[in-house]
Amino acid sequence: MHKWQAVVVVLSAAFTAQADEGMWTFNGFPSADVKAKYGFQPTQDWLDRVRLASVRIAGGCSASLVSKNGLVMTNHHCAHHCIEQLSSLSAKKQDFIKNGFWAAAPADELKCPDMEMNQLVQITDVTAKVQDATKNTPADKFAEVQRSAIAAIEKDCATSDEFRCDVVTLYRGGRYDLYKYQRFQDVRLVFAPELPIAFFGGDPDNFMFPRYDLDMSFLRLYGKDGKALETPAFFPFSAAGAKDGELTFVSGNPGGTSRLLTVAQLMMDRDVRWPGTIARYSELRGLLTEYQLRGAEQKRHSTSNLFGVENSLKAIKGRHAALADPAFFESFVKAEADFRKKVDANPKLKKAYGGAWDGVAAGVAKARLLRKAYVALEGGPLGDLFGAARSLVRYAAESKKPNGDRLREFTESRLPQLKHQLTGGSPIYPELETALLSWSLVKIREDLGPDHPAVKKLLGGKSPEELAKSLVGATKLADKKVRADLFTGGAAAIEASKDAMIEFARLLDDDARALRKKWEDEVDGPIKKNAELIAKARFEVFGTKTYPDATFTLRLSYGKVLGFSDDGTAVAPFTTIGGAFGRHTGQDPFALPKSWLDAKAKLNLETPFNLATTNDIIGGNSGSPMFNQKAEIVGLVFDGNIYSLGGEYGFDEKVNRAVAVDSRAIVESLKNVYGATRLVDELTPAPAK
């Protein structure tokens, strides 16, 4: 049996949750359903405490508060960029990726140059405000009008730089909620193990189970007074851990799912989006693999890039395989046909919503025509230097406009994060920048053709390799002071700049902006307008007691510890520390670090290492806390199994599994491998007498 046949789910037209399915919003969590199945009903107080103890890494991961002193737990791969940066910035050029990091005293905790964390403090329904603003708006103006309305709502909410406010689109436009976050930008590294144990098994084991990974790290939030933040809401560690069959919860920020897309959109993913992305990422993986062979330093500072590409590539291949399975895809076709029949059977609903699917399909048809150019120009050349240059050039232009007319990433509520990224001390690696810029320029020329006006303008008669080398060599944007001065100086300073990379970004900007506007008018607008109508139809036909697609916003899932059958082979839900030593070969990626080999005699080899549960997760849930009904940590989510890759489009409790580091392995390794007693005492304080 093909693996993806096992992931086929019965997608009822009602889109109602099956089994433990669902990434639920905190203001729509089905507590009564949990009680009916597991005998425990989360109260509002419980939900509020869990929400405040959960935090989001703005760059794309989840995390949690695990002590009253601002201690944050997340994955090693979520903190990898910070760890790599601090290695480059350390006075002794220490390699914290290879050797790990441990702040034995509070003064040793090191600030991450550009990391931001967000804590969700308030959720407000703003559906009426958003939908009223776009009422009777034509499709080609819909995205523009909606963007302006959302910007106004976010601006009113973000009363200072300490807060971030996002209007979140739910149910593909059926509901809009305003999420208000507390923003934290003083984030310091406390502990990280060595990469060989944090990513034990490497890419061959990625999205597999059994696993033996210590994919964890600890950071700490600091206040404006320079002191560790007091955090009353946090997850204590469970002393007993979880057992087989036990109820588990995961709170985190799943990046995105596509379970409510139309068939036309799914066909776009299957036939255009994923095949093109797979080809692109495969080439980029080859480039980075070659780059790593240039030397130890090149390998050190490009590992996070390679991991990100390999992880994304494997995930996207899984999504494409799911959609390419005929039975899986046919379930969507049938569900949509059944849904449309119900709408068409009611004259009132047919008049209001009957044409919405065709409206989405028209937007998708435009996307097929524009996608290649849009990815090339608006996606743009790669590299931190070009990214900084484009941000500065666009900030200069956007800052002059009314808030509602700006590109969304430059609205006032988002400027604090932009400033933090631009003015932080993130190190730049010129050789890597040259390699990425050169490769991406080759791809732009390949995709658009050498005679395309934008290509001629960008290259100016030079080869991509020659141009990339000259730009990286001439720009001063690697200096954080230069970036900070330009940002602080605003439009006048940026427009007066003759920096080579900024002038290069200017060359591309008019063409990219024009294409973005065309995409907004002809693709985004029609799809958003009609998706909103489909969402309203769904509510009228089936009700509202279901979960929306994931949107990289805080969600809560429930499930249980449970093994699964892998092509007829029973897979137990737990692995042990002893199993990691049995898997050790001495050769990467199955080589345990020396610290673990030296500590073997001190370790309890029966300690559970990784565990699998039926919690519904997706990319973005990395770093999420896994906890029991007492809101005690029993695990740290870092992966899913191979069947979970189809979770972009559907969920099957029989085989979809979330994979986590067991809380007992975390404590055991901190205590008996790393001697991190200060951290162990903070995670597992002695009971008050």
The other form holds:
2 protein chains.
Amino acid sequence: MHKWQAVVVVLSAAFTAQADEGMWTFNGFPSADVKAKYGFQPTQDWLDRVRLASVRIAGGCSASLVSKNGLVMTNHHCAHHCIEQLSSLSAKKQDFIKNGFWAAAPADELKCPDMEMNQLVQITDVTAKVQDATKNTPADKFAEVQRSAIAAIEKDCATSDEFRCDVVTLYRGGRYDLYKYQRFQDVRLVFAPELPIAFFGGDPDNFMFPRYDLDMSFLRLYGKDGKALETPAFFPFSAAGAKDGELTFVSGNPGGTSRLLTVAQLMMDRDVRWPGTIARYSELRGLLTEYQLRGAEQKRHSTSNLFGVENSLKAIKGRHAALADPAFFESFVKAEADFRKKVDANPKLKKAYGGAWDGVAAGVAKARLLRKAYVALEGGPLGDLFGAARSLVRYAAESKKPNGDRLREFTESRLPQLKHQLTGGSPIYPELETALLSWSLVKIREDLGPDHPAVKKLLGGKSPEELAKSLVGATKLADKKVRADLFTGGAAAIEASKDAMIEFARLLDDDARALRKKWEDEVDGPIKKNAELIAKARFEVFGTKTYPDATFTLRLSYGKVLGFSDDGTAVAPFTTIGGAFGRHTGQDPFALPKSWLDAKAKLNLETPFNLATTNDIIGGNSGSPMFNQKAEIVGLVFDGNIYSLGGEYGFDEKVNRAVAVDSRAIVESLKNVYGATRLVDELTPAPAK
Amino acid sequence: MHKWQAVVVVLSAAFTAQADEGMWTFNGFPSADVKAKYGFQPTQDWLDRVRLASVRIAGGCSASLVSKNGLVMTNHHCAHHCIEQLSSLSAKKQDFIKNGFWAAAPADELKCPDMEMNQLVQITDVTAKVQDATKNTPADKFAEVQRSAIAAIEKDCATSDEFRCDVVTLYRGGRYDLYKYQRFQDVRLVFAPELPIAFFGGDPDNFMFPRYDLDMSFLRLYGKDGKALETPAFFPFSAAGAKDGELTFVSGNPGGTSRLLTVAQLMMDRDVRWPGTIARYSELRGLLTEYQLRGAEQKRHSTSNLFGVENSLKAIKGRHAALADPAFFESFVKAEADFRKKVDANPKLKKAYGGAWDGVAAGVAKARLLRKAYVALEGGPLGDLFGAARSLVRYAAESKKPNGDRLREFTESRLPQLKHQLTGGSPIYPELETALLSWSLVKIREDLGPDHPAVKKLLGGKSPEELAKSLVGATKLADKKVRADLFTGGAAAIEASKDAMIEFARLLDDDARALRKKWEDEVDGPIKKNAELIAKARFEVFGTKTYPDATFTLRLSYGKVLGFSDDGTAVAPFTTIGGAFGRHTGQDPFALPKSWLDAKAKLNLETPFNLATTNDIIGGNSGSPMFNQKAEIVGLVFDGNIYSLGGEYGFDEKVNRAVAVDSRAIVESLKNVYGATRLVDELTPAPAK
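Could the form predicted in complex with a further copy of the same chain be given as well, to go with the form predicted alone?
Below is the whole assembly, all chains and molecules, this chain first.
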């Protein structure tokens, strides 16, 4: 875990990416550098096509258009929730998670209850507008004033429900861009393999390479007319795949990185945030692991939850391990000291920016004090029922306010997505809801203490188990029609509701809101204001030719197919389909599905299965297309290796690898395992003569 | 959590305890300081009597003799395991955990299956012997050579099974004392209240004050003749109890503190050890929480396990939080820098000790690399069945070696305890064994990776669940006669055994032993050798009038009854029995038992229930007697407040408090709730006329 130590120096000293480092914005892509290094210079046309062929899944994944008829490719784990929901909703209670799904005919394609996809259609620089709004604003009002200014910009942009507009904070406040998305809410499932091959190796192999996963699914966008959407910008499949050393691009939505944080913020991550989150997720993991033993149905309906927890946990442990490395951490300390020295050496810079680090530290000190209560009250009770109740209660209050005064998730430009979530037909599992709500109430009591007024009010003398059971039993919010009626009825209907879960959410809301306000004023405000100053100082000292921290917005990374050395062992960049059969033990999670065992003789076992590249990615990039310079698909990103987890804080080209399903394995398995001819033909149309 | 910051300076600069700080050895007690501060000077007779009236529970608690007939007082949670075992073994499957236990007549006192108590009868300084043995020994052989020397000293001392002898490393190697204990293996349960009042407030109130717990139990030592043991040294009960501000002593066995560690070791605790342990225990906590829902019997037999995990977890989170405080941590960094400066300023000291800190750091660096594998292979699979199998397999191998070459727990002086553990009649719960073994196998695979040769060998292509189920189903080790026969049969019998669990333990043993050897050579050796040098330097620079880190050996602490300020709120030092009724909600863990609700009218509600004092204690002190200058019981230590958890690293008299059951509540409840007249009469005999 001491392999990242060289990184930070690169980042902060020269502050240009010398390795294949960087999650670049589409309006700041270093085409000339790529040309210099790889001999290929992306044109503006090429960039535009790639941008439009890339889509984001609102829930937190990336995806790509892979045919002119709206066909979308993403990971199995990005569609897992939809696949699970469709199983629950299917008339014959078919288990599509276990058995896979294939719409042999177009009419068999099934609508995902609450999936939304977004396509980035426009980027506008709004830095001046946003920064002007907060000029001379004191730290404790900074976040509030900025939020209001951003809400106004977003509302002007989102001219109809068809669009989503987000002001994105780049470089921690050095730049603000307005991202305008086309939104698609009719997304249908076309194909999914069985979970045992999609997630072959399970949690033990997660974030590992070599790897043997068919972590893919296909969906399709439909228009308002109920027909498959026409999508002129898409990625065709590469017939040849990628070679060792070949230039590869990845276009997707990395969720977040922390490469520009101050040392005070990194200490908080290392000492408070990650240990706290590891404790919480580990406990939940243990609980869900044992919950799965309650029965087959309980296992089925809790699997995507457990996967989510285990996946996050492994990622967070990796991030924590990076910061726990003394030399790596020391490199941040040194880089920050050097940077501050440069600022302090110039009287003008010193006056403008010299105090910014202490300003951030003051916000962090408050965060340390408030975090536990914030997580308890604002992270709060778990479960879809409580989530719906809280959204409705807050929607009632927020919808009466002017747009600029609202909590961000209730501003005008966010309402279409809220409505989609609330009124979608996601099935709800009362038994799981009870278990999660009960456990999370115990955590709230633990974090605040049994004598905290909010805890006394919430529990009202009941035990967490008893309360959870009675709330889940009494609420009607599991019925999507009830939720839809309340949302449509607006504040009047919601405020009149006596639904048990809504009354419960109401009980918590004042305390939670008060804390959220405190957090905005005392933590967010000072940090945002001072981070903006540091960002400006960084531009002045190191220049602007750099990339911002990830923000779950569209980024383009370049790199190449490349193996690596894992503690002295050379790891080749490709695995083969034959290797998966070698790893098969017959025991979960190393059990290939029957379809694969039956198809073995038909398969070309030499077909490359997964591959590793130097592309700089992170969580949120799941489902991203990996493509060559002709913008043809050579892979489907689904993971990074274990060293990629430290990528949160710094990129180390020696060992950090993106991991993808090879395009050739996708075609080979669709053809020879699944006989999905219609899909293969759509992905690889016969060349025009 | 930023209240400890002043502490370290005291510890390392002047390095004498100015506050009521210190877990003092009986041969190094600062009687004159107590006289100066409190006007009472303990005499050697007084100290001897207190020492002999204090007993240690081998499993990890403290206790005291409270009558001349071998009556022992300790916490309920220290006897929980025995109470649970006696429930399982009772003919009518009575639940003594839920309903309490009371031997109305002497003949009703029930023998605990595997409890052992030790009484410290002699302390001998063996520093020269131990230090001479390792003179000129290189770091990588240091631990091994020392272990061998210690085994010889211990063997010479333990002249029969009646004695246990331990060489105790004090001041991290500054001094070595030989502790000789009388051992008692016939310990019988006399009285235990119901768990809901023993642990009123449960995990939410654990480590909190104000508090309302009757965390007590009474046991009795029996001699080899099967009669109650005569114990002339004991603590009589105080009729009046303690007053606010009164001088109090606590005699007990604090398990361990880390106040003398180097910064490199503290960083390892903060960044690696505690986060890793928090993850592991949190997951186990979640698992057991959900396991309890399998049914009433499962709940009963897993409760003491869950309590142990939750208790450790809360303690460890507190320790981690102390180190995560930037100012507190910085105070260690500064103190160490000052100390090293003083050493380096003197050429003689510099030559002898100057390199010692880097020597410790080198051992720590190795520990960082090896820890995960060490925990996996040596911490290994969980469960009593595996534990017994591993002990037997190792006993077979170790018993053939000369005493000095053996693993420490198999040296001659340790064998009586091993035999007692293996041949005792502890009931074993196959369902729980399967759950724990299965989970821990998943952890081993996770920590080492599925491709590690040891993992492949262990699992042999099976899933952890499947393997655990088959091992627990096949082994005969749940039968105490089988274990006893194997132990008595020795190496020949054990090596001939084809028991499934024994074969499984064999499979793991080479890898685990190899790693343990590596750890001893590369981690323990360098750390022990260099810590000894630092200890010597400390004596030379700061003098010897100080106390060593805790080592689960008998220590004496002085202090006084005192409230504290909890984030601005004044907390009084006493609670009352009436307060418990005020806190009663009827819902677990805030539900008083029926016996208490029925007795309310008879109880004096003003009786002090729990009290807080400045005595410096830590985990392992549970069950310690708290007494006045006449060596009369005024309380029964069962906990510390939340600030006491930072006591691992430093003592802050402003907020660190020991928490005890008041002697008056003990008598009041025995009389008026339980009608345990026989016991009350024994504790408070009519004064001789």
